[in-house]
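Take a look at this single chain in structure tokens; it is the form predicted alone.
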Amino acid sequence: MNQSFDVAVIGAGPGGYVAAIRCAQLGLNTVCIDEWKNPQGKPSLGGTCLNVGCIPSKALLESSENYERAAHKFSAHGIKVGELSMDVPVMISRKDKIVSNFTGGVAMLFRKNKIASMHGRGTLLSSSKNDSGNNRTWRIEVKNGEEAHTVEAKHIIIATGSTPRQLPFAPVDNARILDNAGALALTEVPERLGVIGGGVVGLEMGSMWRRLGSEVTILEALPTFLTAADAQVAKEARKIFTKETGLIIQTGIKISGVKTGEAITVQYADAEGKAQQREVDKLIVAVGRVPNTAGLGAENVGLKIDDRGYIEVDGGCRTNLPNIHAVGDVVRGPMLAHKASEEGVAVAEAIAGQAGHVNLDTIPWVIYTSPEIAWVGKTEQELKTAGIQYKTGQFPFMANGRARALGETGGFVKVLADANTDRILGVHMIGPYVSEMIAEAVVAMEFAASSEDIARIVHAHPSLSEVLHEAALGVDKRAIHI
């Protein structure tokens, strides 16, 4: 293998594969390190989101919700069910087929590309200046176990991704105690399941057991639930979550400590002090990721790190080195599979001479919860603290035809713009397949649209995207169906 190159990937997550593979469409020859094995001890590329993240809790979400549907939906339908039952293991093991499609498919696409593939941790070592002292060759270690190989390269770009956050009262042993991919791996439906994090990993898992029949019961340290979506949405979500899944949710909880016995107990003081305990067969910690910046060399090189572990880049992902990169869950700005390939184009387009660029600003997030929630830009309550002054627009899926004909009425779509300039400031979304109707609101936003495009936009009836289109209408109070 050509142990010379013009990039080195470290790190093959959405952000470094597909900086890798752009780099290659732009002519640099380029290798991408990656460490990731799968259960079976083989390498396996796609980080946290093929393996064990985006990717596979998207194919147990689906099958729950298909289970849900035949359980108490068909029956709307007049299409009757006899007796029902569910097989995890085969939702378990067409999880894992799925998986190792997409995984598989990456190494196919790096073969195409003509891109070096090499397993293994990704150190730092050291750097030397050419004969004229301006551009810097980077020196990078490569071990497997107890083969070390070295590399060198013009520019590097990092994208380790991040690891879930531990709690040293529940040390995680994928047994009993799960992070994300023991939550992704269970054989059976456990009677009693506990959540410690009401974020997006823990509604998404906690929901999915919950549709297979598990009793289900969130912790969130925070006082409010959702605090990162905006406020309507998050109260919506909440009831629904409660009345209508089941979850039973609780905020502004002090867990201080968790025994493991014939059952695992929770003892934690709940929003008003008092203390509580809960027992629970099962419990998934998700208390948010940390980047993952151990063990990278950092201070091999002098590589700026902050101490919450983040790489500091500029607003073009530059480090504080030459021609050393950043991207993904270890830099700034959310921990979403989307931003950090988006960032992994623009970096690779920049060494190659090109303007790419990322506007953090009109990032989507998704939560795959039923019903989803999505959103892009402001919330109502960032526009108030910063003092913005907005209008509303709201409408919601109940009175939408296409919403009425799925059977799934529950949420509405917001629309934020400005007082002034009627430009869209943020959406807001919860309801059936929003995760696909929140596109229309970036790309709205990117062009600095305002409410009034929208609202003059023709959209098919009967669609779900009507709904954003009457919220928008709904700005300058002239919805027509509400």
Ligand code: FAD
The other form holds:
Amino acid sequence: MNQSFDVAVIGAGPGGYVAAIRCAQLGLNTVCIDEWKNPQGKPSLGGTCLNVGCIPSKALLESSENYERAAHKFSAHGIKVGELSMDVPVMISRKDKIVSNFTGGVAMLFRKNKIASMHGRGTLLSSSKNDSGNNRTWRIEVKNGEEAHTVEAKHIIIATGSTPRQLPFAPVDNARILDNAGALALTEVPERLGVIGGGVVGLEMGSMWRRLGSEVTILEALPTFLTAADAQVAKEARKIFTKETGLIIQTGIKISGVKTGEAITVQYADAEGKAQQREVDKLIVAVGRVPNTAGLGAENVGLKIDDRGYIEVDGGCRTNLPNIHAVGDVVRGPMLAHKASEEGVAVAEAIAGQAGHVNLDTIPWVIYTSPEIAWVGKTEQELKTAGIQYKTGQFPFMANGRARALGETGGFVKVLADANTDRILGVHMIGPYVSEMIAEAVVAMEFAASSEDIARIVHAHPSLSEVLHEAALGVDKRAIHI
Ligand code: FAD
Ligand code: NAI
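Let me have the form predicted together with flavin-adenine dinucleotide next, following on from the form predicted alone.
Next comes the full complex, this chain leading.
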């Protein structure tokens, strides 16, 4: 293998593998180094997203939704099902197949684009002594067990991602106390499932196992629920998740200990400070993720890491070192796969002399619960804090023909627009398939659209997109169907 490259990418998650492909498309001789192994001990490209994140979680969410539909929703359509049962190992193996198809697909894309793929841990070693500034060559050690190679590259893209944050009093063994990998691999439905952390992983995994029959208790430290979302959306979500999905959600709690005996006992103080305890059979710990820089060799080359462990970068993902960029979960900004990939593309284009750019203000968020939650731009509480005058338009799914036909009428769409210019500042959605609907709002915001622009665009009937249309009309108090 050629050990000298234009670009070495460390990490083959959605940040790294996409960066590598774009570099190769631009004619750069590229190597991608990744250490991920699947449960069978085989190299598996795609990082967190493909192996234990976005893709497997959505596969299981879909299975559990189908089960839920068959159990509770088909009857309204006149569809009668006999005794219903869930074969969890079949569901898990379907998920595993989807994962292996995708991870194998990345390997195929690497071959197609003539990207050298090296399995092992990449550690930054040094830069060439005789060159300085932009002409230096960087050296990386790639270690796989006892085998070690050194590769040289003019440019490095660090895309080492993140790992689950640990709680010292609840050590993950992925047998009873689980992180996201364990929560995606259970082979039977736990009777009582506890979740520490009411964030995105907690809600997605919690609702998935709830739908299959677990009693799910989510214990969240913050007094507010889903703090990152628009407060009105978060309120609606909490109402639906507790009343309809059946999740038990407690906010403002403080965990004092976790004991493992026959059951797992979580001891905590509730929002009033009263001592409580809850027994569960499995416990998911989903309290955020930490950037992955351990063992990267940052200290060998003087790469700056901030006090929260993120690699310091500027708006163009440039680190403090010449020709070393960093993208994705390992740098500031939302920990989302599409954000990582777009940064990967932008950096590859910048290396090739083009003008790569990512607008962090229009990154869409989606939470794949039922109903789904999606947003882009500012929340109402952010606009209030910033003292920005705004107008709102809101429309419920209940008044939409397609939502009625689907039998999914919970939730609404809210458009926030500047009070003076009418420019859209944020769009917030909770309802069916809003993961797909949010794209229109992202495009609108990227093109600096006003709410009137969306209001004057023809939307197909009957479609869920009409809810966004009516919400945009509502900004000017001229929604038709309400
Ligand atoms: P990662 O995907 O973490 O990849 C980093 C890769 O680098 C890994 O393969 C790692 O093994 C490798 N690596 C690390 N250090 C080294 C080293 N020194 N040498 C060699 N290799 C190294 N995001 C969404 O946008 N949508 C979703 O629906 C979604 N669902 C999620 C569900 C779950 C359960 C979880 C946990 C996350 C989810 N995310 C989702 C977040 C998403 O997975 C991450 O934002 C995304 O994977 C980040 O991509 P990345 O390339 O920065 O890092
Ligand atoms: P998160 O940051 O979304 O939520 C963690 C929650 O745990 C927070 O609400 C926090 O207040 C709470 N918490 C922290 N310490 C606690 C403690 N000691 N006791 C109780 N609660 C505590 O993190 P999560 O859910 O682990 O997900 C990590 C990241 O992965 C997300 O932020 C997101 O970037 C990404 N992700 C994205 C998904 C998507 O796009 N659909 C799906 C899943 C994950």
